[in-house]
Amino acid sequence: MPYFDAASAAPLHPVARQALLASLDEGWADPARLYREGRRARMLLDAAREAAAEAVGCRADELVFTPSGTRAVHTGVSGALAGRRRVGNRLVVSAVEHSSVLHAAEAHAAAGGSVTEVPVDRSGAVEAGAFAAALDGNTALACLQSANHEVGTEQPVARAAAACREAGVPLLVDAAQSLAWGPVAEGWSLLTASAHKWGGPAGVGLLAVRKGVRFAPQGPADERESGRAPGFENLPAIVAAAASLRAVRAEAEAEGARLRALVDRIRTRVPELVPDVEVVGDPVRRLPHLVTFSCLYVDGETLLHELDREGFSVSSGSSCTSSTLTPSHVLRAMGVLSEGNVRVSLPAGTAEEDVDRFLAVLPGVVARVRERLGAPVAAPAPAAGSGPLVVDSLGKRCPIPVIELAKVIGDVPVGGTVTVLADDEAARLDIPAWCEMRGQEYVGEEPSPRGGTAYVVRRLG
């Protein structure tokens, strides 16, 4: 059964797979012990540490093994603020940032803290520019991810680290999703990542701080790892961690072509297989394994469901697919559709047959959702009605606001508007993507008088 998930959890690697069983023999004992076990695990303990501090490209005495990636990211950014609180109490993030990301400054806000968000364009990148007129003198921290974790577009890490340190501000990257690839951009002060996202064993995160940067970590102190991630460590996932992550990157550069072919095919061909489809994310400046696109009137979870049935494993930013009901903060910041949305990133050694079925499968499993769910099949005919008309869509989910906008939009003339009432956050960004989708014209949004949100079309010649 192709698996196409690695974003959310890479499978284990065969080399992180070898190193774990032989460290549950010799790596067992308390590595801060001096009789000959504890030796033993310290050594294990201090080669893993190298490695790992090789990959990222930072001293060894800089970097920090915690229980996971978010671990990493909560200890980075709450050390990093409390280290600078005499500077200021302000945090900049960008609006696509993991969500330990976001969770944290929720946490700096409910403290008394102040955030700032920056914007990103609709390929999901960061304008380098907005990242820089963010910062200022009470800026204590500034977080900007190496790439997306939802479309693979790459920030530009290079030129907001140089606007950093002219500002005098210390930049923390989370590298979760790119560190396999490679080494990130230099002039980060801080950099976080998490094992289980290149074939290590999950339960391992990475926190590296460099020298000078001031640091001082929340929470009880404690003796292991220089007091930064508090607890015994786990030492033969820590082993299988750095071992895999050296793995991969000796393999990153050709494999990371084979699999940025791949995806290259799906980008092309998805669109072409399947109508009304619109493939998220830059299409260069990205992660070699990932694609992300979404498809009209199409309920996300059940085209999850389908192709699960069919034998692959995808994920969504779709609203349908959470339990919350609205677009992933991805999705929204971008201002891309988001009904429909299927991420693809693809495992290191994925066949070619397998992308091959995917494409083949991936249109009957569209259709079949879209006629299930009533969508309209062709374009709207000429309008034999006239005056404007309101769709009630009240109380109904993504994606059949947007279904029953486009079964009427024929019967209206031309000049003429749709008034579409909606309480489905996702309907805010789907109604203008299907607007940009279609050539019709997105005339904006009020609220209605019924509860919800009346979204205004105008149809076009």
Contents of the next structure:
There are 2 protein chains.
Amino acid sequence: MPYFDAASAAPLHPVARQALLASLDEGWADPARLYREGRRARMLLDAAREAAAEAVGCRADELVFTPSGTRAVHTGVSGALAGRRRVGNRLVVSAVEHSSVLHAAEAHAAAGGSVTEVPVDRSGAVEAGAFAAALDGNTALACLQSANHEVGTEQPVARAAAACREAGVPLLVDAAQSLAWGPVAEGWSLLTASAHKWGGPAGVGLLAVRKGVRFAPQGPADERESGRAPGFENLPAIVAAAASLRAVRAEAEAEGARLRALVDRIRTRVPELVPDVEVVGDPVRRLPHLVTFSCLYVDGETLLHELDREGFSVSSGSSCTSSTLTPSHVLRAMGVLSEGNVRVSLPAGTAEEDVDRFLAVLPGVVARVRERLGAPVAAPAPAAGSGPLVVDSLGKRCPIPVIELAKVIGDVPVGGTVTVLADDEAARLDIPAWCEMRGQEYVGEEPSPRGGTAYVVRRLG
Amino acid sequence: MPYFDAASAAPLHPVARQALLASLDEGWADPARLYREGRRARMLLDAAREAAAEAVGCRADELVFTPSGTRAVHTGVSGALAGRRRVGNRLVVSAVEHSSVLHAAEAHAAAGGSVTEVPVDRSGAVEAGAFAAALDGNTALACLQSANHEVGTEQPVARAAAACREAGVPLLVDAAQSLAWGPVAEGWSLLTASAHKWGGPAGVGLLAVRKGVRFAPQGPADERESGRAPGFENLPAIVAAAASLRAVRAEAEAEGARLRALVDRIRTRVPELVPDVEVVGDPVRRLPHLVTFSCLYVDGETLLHELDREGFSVSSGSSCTSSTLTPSHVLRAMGVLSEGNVRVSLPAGTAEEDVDRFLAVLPGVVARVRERLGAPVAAPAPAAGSGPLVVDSLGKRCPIPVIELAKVIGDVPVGGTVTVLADDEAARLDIPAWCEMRGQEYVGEEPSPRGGTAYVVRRLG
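Mind sharing the form predicted in complex with a further copy of the same chain? What's above is the form predicted alone.
Entire complex below, previous chain first.
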């Protein structure tokens, strides 16, 4: 049963499993104690820290283990902001950071701080110049992920780091998605990651803070992990995390090249096999194992269920699969289609056959979902109608507003407009994206007198 | 090799190990995902929550899993204080709470809040009336442990809870040391605990918040664990924690009775076998598996090393074994001897023979340490001297000041005084404790003109 959601959580690496089992016996005691079980635990902890620091590219005394990548980000952001409180209170983040960074930014804003979000282009990449321009004399910290977790696009970390150095601003790099594949480019001040993304166990994140970076941990502390991560160390899991990081790094070059080719196959074949698909994210500057595409006229949740029934586990940034009723903030920031969104992230060791079977199954699955939703199957016939058309999709969830738009576009004379009334947040993203894919003109939106929003589209051909 | 430090961390229970192994295979995926691996993880998480809630005595939706007992306490205290910010800003705690509670209290005070510490008696117990008296109209939260982690004394939780209900103040009970043995008395509002204390793995704590208790989680949050514990769930460890809690509870009555008898044996035999020992903590209202005693004229760190060489792992609240240079805050609050302090906490399954061997080995170990330190071996001879005596122990670490006091007391005429100059913090606790054990009068302390403190002792006999 192919599991294609490594970006959420990777299955436990065999090396991690082995290390975990060994350290359940050897590393359960308190490493702060003086007796032999404690000394043994301390040795395991020290060795794990050395190994993780080597993989990160920092000194062991710059790195602490946290209970998760999310906690590493929260601690890193709040500690760095507090450490530079006298300099300023601005936090600069890219618009496509992981939610843990954005939640930390929200908490900062709620406490009276200021937050600047740097936009991304349609590939999901920050423009380094724009990032540099956002740094001002009031900026306490900047955050930029090494690569995006939803679309795989790599960020210009080296150039952002140079700009930060120039501006005297520390840079926190969330390396959760890329650390398995290699170290982050030089120049970061703080770095965070999460073990279960690289085949380590849950319950372990890491936070590295370069010597010389002002850092003031917030909240109650204790003497563990240099006062940066209170609470009894999750030692067997830490040992397993460090061991598996070393193991995946040893395999990274070969496995990365193999998965990169499989992802290229998906990127090429999906638009050939499935009509009306947008493959998103940078095709070249990207993570080796991750690809995201969106299918017009498809409900993301149904698509996931159908793929699950066929044996494939993938995730989606469509609003229809989340409890928030809004599409993924990453897709929104990129301005790409969000309906029928599928993220495929291949775990190490993924079989080529499984990818091929996915490609074989996908077209039929998408077609079935579209058929059930009554999606248009052919390009619109030339119109004979007249006058401005209005489609009322109020109260209807994605992808229905786009489906209804597609159904009437044939009735619109070339040069004429159609207005779609919708109150589903996804329409704001998906109607312009549909226009771009279909070569129609997206005119704009205005409040609808009947509630929701009126989206205006001009037929060009 | 007998490990007698279960109160720090218990070795992994066989049931925990088994559950952990099984859920490494079944529970590594993200429980928030819709595909089968995610649904399976969600089922495991739900079942673990049900099991833990049953053991705690609350509803499943009142309980969240945290990365450690410490994090549960920090989250519980800050969330409850924030939830009642409009009522007041006072936090009431006992003086012998776990450091995680006291660290949370320090953070509260640093943020401008007010903290009241309720003292304990010489057994380590809070007096329920004094606890009730500390609750005022400005009190947002009160904290009382179920039983003390250093001396085993049970706290009057039921009476404290009644007083809190009366005053309309929520009560947080840190049940870390007692939850393995049974549920906490009714009446608590928030409850915290830590899995590695009951033979579960590291990396799991729990926080229960009763419905109706005002609670506002602080810091960045996400959608996991009801917004109270951000970050990817440490699922295999959570499953193991819940399974082992159920297992230790099934064994609690029989094993508790067996360990209680072993601890009684230690409590009775140690003062018979070793001269000049104070066994501390309540002899009856106590945890079944834990006993603490202090040995006059002994350096705690050396004692621990000697016991370790004999194969016994125990901990100590002596200042000489910690990096803080002050004795344990618990021993200080109780006003008992801190030098040569030993905490024995028996893990489930401790063999009777190991306890007997400990009792056989201890007298020789203590005698050797005393001999090396030049401690007095006999009661003082009647004095013939005259005039006030001064002992200069400035710059000397515990237990030297007390040893030097004991050596000269024989030179002091009955009714006369001796003054000990000392700058080791432990002397403040250990000189009065020595007086009580020796039937001499502790007159008091004053600043010493030569630095440090002058402790005055009157010879009574």
